[in-house]
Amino acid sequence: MDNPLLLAPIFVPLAGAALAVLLARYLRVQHVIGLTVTLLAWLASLAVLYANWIGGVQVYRVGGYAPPYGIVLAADLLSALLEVMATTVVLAGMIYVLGCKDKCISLPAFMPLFLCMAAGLHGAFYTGDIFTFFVFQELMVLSSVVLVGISDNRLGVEAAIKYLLISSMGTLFLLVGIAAVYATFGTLTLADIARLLSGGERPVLAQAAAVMLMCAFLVKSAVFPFHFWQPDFHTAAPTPVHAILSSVVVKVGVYGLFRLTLLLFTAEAPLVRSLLLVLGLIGIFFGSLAALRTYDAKRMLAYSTFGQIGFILVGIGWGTPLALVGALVYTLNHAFIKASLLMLTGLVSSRMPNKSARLTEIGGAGNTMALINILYLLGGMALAGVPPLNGFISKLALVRGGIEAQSWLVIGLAVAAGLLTLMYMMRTWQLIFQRAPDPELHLKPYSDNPTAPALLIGLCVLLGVYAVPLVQLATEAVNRLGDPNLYIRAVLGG
């Protein structure tokens, strides 16, 4: 039976932003109309994976056309979860929209395409079908390119060119890889290439795909060597639009390189694992050495996302159950630590008069901030891995799954590499919160509203303390994987 909850995180939004564009001329009925909207695309993905758990994968077919001559939506358990959390993040990013001061805020355009970008998003993760997958993911780009065009940031403008140059990349891999997908089996409903991709078949073109559809996905996860885009273009982002970009946006990659090695290409599975093993790794101490030497608090926090992308891809390499709930906990909690901590970083650059984020400017910024100081330090020891916040279920999971895999020099590489974490986070903090700032230093008055970073972090403490439920949903979302058979007969029949 159709579940239509499945159409709401999507055209929810959609909806909000053609209504949004018609009323562009009142600001406050935008805000208003941008928080409806993704408050109810929580409670439905929210309703979803409660539907998901007691009743197995939900399905939604597009005009009534049964699969695979129809468009369909599908979520598992895997794609649930991380819907869950892509809401969540929106809806904290535009519960700051709302108390942000920023000159981008205001303009007219600004809710229409964090709407928009929003439904892509959630679009990705609920997609049975691979082209319009794509059709998503370009939605949620090119919404993403025009809002760090508008931004307050004068590198802005370059920034989104960098990335739109860059993206095409990523478009092009992924279209050569749905070609030879379409060209080789006559189908692009996911369940029905699964199914005859299970069969042992492999034509040449197979095969290609496979490395396109890999590639695709390592360019939109910013993965070495596809990485050099991200800092640029996520630094320059509208606050609210970063925190997204950089915890949310990037696990659409995550996703795919889930759905690639579980449910599609299962037997070259081990080969991509490898791969994925390796990028993992340099990914680990690339990203972590970066944030340890780079200028800008907000950059810092880019290239975090490349060691913490690492830590995920380590545990799909591995590829244990336990790996592979370590790497979709990990998933889960670093979208809101990340987020959390950009928008927190954005409250005390708010306050600088060319609302710079460098550190050489910054230090001493947030000296006066006593709430904002405490969220920080938690956002921090959470990334870190300390416990008992969520950052440390997350290290502990994938450690657990290395264990199992035998993987003992990966895991001494990248306990180490959760020590260089520590170390960046507790020198920015110490930087901006700890020191006195300079006389000289004319900032604003502290304006701009902490509630959505504050409810992240109280997020992140919760599911540390406990974190029982959310190991629990990994976990048979992991068992659930192990068997393709599942998804396919759900949104295929019989």
Second form
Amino acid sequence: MDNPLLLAPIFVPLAGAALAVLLARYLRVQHVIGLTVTLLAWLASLAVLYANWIGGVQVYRVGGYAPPYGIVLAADLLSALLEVMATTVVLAGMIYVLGCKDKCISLPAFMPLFLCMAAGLHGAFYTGDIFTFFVFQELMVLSSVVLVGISDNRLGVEAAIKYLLISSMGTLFLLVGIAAVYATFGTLTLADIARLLSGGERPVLAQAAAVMLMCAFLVKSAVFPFHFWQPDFHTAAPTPVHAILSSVVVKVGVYGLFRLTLLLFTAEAPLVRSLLLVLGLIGIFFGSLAALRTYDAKRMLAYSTFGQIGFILVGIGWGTPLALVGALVYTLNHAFIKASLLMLTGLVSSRMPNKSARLTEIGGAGNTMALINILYLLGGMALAGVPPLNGFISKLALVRGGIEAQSWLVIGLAVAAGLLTLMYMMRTWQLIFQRAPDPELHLKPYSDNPTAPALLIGLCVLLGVYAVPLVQLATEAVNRLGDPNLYIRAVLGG
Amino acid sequence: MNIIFAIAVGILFGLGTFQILRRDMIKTAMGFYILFTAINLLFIAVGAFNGSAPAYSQNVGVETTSDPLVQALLLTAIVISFGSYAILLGLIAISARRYDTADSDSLDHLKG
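Structure of the form predicted in complex with its partner chain, given the form predicted alone:
Then the entire complex follows, led off by the chain already shown.
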């Protein structure tokens, strides 16, 4: 049973990108194309999620070739959920682009690149084939590199070089892993690899492949030993791109780790998990402490992403069903919170004469913006996990998983580090919004449009007050992940 | 045949790793491309069959033809690595013009 809707989030943005290249002279038309395309992708991803909830894993065989031979797109509930997260944040990013005053937004290349990045991102979540995963994530990396290179921030070029080199090293790991998988199993379809691995046969190269793939995913999601590129690269990006990079693009690696431990290398999973637990804890502390001492509001949020990814890794590391539900809920909620906070910070810094977000200059800049003030406070409290907001739900779900795993020390450390989150968010909030502005500071009369962050914060509040559907979806996703045969049978048939 | 592949891939990996760690950005970019070439060769080496005759050729046994799948993968990988190389060189050209040097030690404005 093929579901052609799976193609929509990938090929509609790609077609939109091609069209936007052709209509490069007409900026308004490009914007209309961009908004239509991302809206369509969002609707399609919601439809796929619904179809998944009702009817199980959705599969599309590209070109009609049967899976082990042809390319297959496959969405189980995990992919579908993460895809909805990605399309939602991309849609919000697109809305922000429409009201953004940055110079680079009006370049004719911006919209095609933005849509290519979206297509690569969506494809990486839906593909059921490890080589196609490589292709999609390269599309995403290359477009985001150019987007950062053309940023208004003069450091963009330098950051782009750094990221391109480091991310390509991650890609090398991925390619060596793919080669090892192909050499041992003669197939690249995830479901087929999982079937062969669950058969009990353990070729020598299988473990090498597991290690290579894990390294690749750790580089992509900027986990502890491979994290150093992330704050530099993300800080230099234009605001809407930064919002997408720091919230959903880093989740591609997290998705890979979910797949690695739950579908492919289930026998090696305990080893991978204990490593993830340690790396996650280091990430939480390193990221939070670095966020506490950094000098730039945007950079602080990039470091905070590094810390929050640590919480997710701890959830994956515990590996019990409740902990996985926690990690999944955390992944989604963090994407919405972080995207909105980044947009709000970008919005305040768009009023600065030099667009800087340095804490020494931006102090008091938000004093007159009441709406932004409240939204930022809400977002900061959500990130720290203060009760009525969605960040609380994700922390609660994670801690429940930890109690199930009976890993008291790690819970204690993680909750203590949650206080650090509160500290750095409140520090910047007070600095930007509560302090009297510097009389020397001449703010621009206009700023970027606050619609997109307002919508995202609304979503955060909604998901905090009415969290049942998301938690139910995540629980069901983890239940279904518990039996890899469901996925394998759906993709391979029979 | 396999041993030749193994040695060639090993040499290319070593060369690429050495080159990518150089201070001159242009040499770094070259190392980047050499590493991707090493990967491409690795992909040829993991092909399923012997590979002394073209894929789908008649009159030869299955064992001696080459594996068409790795060739398809390789074409994609070559295109992607070529694209990344072009973008990398472009970025390096911009930064070299801006700072008047291609020395990676002078590209340290991101500190902090």
